[in-house]
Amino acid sequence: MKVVVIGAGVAGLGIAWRLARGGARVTVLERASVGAGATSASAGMIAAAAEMGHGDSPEAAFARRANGLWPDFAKELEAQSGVNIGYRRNGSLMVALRNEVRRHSHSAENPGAANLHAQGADITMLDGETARAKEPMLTGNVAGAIWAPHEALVDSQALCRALAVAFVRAGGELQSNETVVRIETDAGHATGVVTPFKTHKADAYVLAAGAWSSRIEGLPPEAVPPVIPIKGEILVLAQPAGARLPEHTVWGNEIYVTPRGNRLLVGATVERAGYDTSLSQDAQEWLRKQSNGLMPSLEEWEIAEHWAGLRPASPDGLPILGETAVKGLYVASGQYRNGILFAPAVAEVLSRLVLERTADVPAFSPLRFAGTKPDTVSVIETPHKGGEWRTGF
């Protein structure tokens, strides 16, 4: 079986790394470079408990499943790509200030921390000096936290790293800067992809370009796949000689923080602003403005990197993922904020269903929406002018 897979993302590259170990023989056309998109922008977190919170519902289901895979992903990729990815379970620390404690959705004091006991998740409520000794960096203003042990993070931009290497090693093909411009029907049937340099054919098709995935020409209205950019900016701030990086995720005050290497990254906000990732100064100030809040000596760290990134939302905010009103042509986009915590599910799901026609979502499905336009959606606010943001990548 002929496979192309559009987009050299987290998304594609899982889905067609499993795809070339399943005997597929598989092309992956990126219009850029690996990774360029959601996925080296993002911060790496798996954070199941932290992204869903309490939530019963399909898209929670597969981001504990998702998480359940993590580890054995990460040991067997390392093994096949060489590439350390920086996989750690660090644990997340969802915190509540005194003067949100009222409206905090983690807060300790907030019922939904017993709804995640009652799911079977593992996590622990801690007042306010408890969770100051697990992170001595947070402010005197904590009125609680929830602890999650089983949170990981991983490194985004090696994790795509690693994926290439690996798809390559399993025999499949990785063209970067070959931008699929139209994709060919017939009889309601995929039949090709067309790039400024050839047609490609395939048995079937994966369309994995995250943000993109509704600007590719040549589906009917019902197959395109309704997706918008979210733009989100996040800081990386160096550590000064001698201060000490926060061990684990922190969450709280609107924000994260997360460590990578001897950095720390600081997200993020989001903001409807079409394909733009030009950086905004008001981002900025806002997010050093939270961070100080939530952890005060953060207020001497420099800021060493600024960049943004373009997330792909949905109209209901959940992932479109399997098979479109076109034959042969399967979607996997929609992932929004959640798009590294996914992927093993992702990879796994996609695959089988390409190579098995095994579909087990049908709360995903792409069919549901039924020709929805892209510029219809509104899941996802624009925040107001002077940087009234909300927290993710």
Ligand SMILES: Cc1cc2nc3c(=O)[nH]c(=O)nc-3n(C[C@H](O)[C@H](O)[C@H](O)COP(=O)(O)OP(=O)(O)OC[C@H]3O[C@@H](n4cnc5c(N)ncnc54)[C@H](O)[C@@H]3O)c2cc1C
Given for the second form:
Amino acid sequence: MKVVVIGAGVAGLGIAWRLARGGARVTVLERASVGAGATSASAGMIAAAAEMGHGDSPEAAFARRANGLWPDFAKELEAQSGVNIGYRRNGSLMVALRNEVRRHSHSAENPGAANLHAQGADITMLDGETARAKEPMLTGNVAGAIWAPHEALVDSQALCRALAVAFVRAGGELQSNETVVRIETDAGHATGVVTPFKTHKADAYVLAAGAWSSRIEGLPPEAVPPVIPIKGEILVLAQPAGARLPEHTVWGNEIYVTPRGNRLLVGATVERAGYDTSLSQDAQEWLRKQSNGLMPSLEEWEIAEHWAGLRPASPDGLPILGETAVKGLYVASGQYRNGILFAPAVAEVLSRLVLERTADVPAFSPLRFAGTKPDTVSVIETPHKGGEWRTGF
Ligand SMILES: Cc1cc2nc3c(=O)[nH]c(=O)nc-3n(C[C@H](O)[C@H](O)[C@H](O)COP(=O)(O)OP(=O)(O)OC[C@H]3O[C@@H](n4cnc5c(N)ncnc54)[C@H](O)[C@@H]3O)c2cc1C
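Cool, the form predicted on its own is there; where's the form predicted together with the named molecule?
Below: every chain and molecule of the assembly, starting with the one above.
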């Protein structure tokens, strides 16, 4: 079987790697370079409980499934690529500051925390003092925290490199700097993808172009995934000589901080700004102010990097995963804030669907939108532009 995958982010590469391992002849077409989209911009948190709790929703179940797949996925990927992806279960602390106890959804005194407990999530409630003992850099203003020991992280830039190497070693063909401009169809079937260089023909096509998945021409409206970009900015702080780096991912004061190597990522803004990825002074000041409020000694840390990326969001907030109204054209998109967390499950579900026609997740079917326009997506933005409170990945 021959398959063409559009997009070399974590979704496209993960699926392509699994397809190639499953015996398919796979070509990945990437407009720019490996990981050029949201994947490299992400914080790399594998945070099922912090984001989705432990409920019965299809998304929460999918997150738990993905979280369970991660350790073996990481091990296999590192073995096959020889690239260290920095996967580790460092645990998350979801902290409530005294002034935000009433409104923080992860507050130890908030029903959200009780719900997590009631639903059987593997979490522990900590008082302020115990939370500070776990992360001594925390402000003395901590009222309490939830400790989620199974939350993990990965270096998403290394993850992309590893996936690309493993994919090519499995026999895959990776074409960077080759933009898909059109998908051709005939009588309801996908028949080719057109780039400036040639028309690629295959038995199946996978559209994994992230926030750009709705922008490729040629599809009938009912087959266009209604994905829109949601901008996120992250600051990277450099650890000063002699300073200790936080060990865990810490959520609180409307942001999160998470370690990567000898640096600390502070994120992230959530903003509807079209395809603009410019860096804003507002975002930088807001992230700085919030992280200083969470860990006052961070005031001394210098900004090493500042970046922005575009998350692929869908109208109902769920991933879009499966075959479209055009036969032979599959979509993997709409993972919004959780594309790194979901990656092993996305790769498994979509590769099995293409190769064996099994393992579909009906709740994520692209057919549920039937021609919905991409502009119907609604998100709650962070306050740096006057939006409401919401911590976003
Ligand atoms: C600031 C920020 C922080 C985040 N933090 C986290 C986190 O901690 N944990 C988590 O789970 N998720 C996080 N996310 C979300 C996560 O990054 C995304 O959900 C995920 O990376 C989406 O992966 P993707 O492969 O679908 O898209 P992308 O990584 O965007 O990849 C799509 C690729 O398609 C290519 N492409 C586009 N159009 C074409 C075309 N016409 N032809 C060929 N190629 C094309 C692009 O160049 C790109 O390389 C974060 C996102 C942001 C922005």
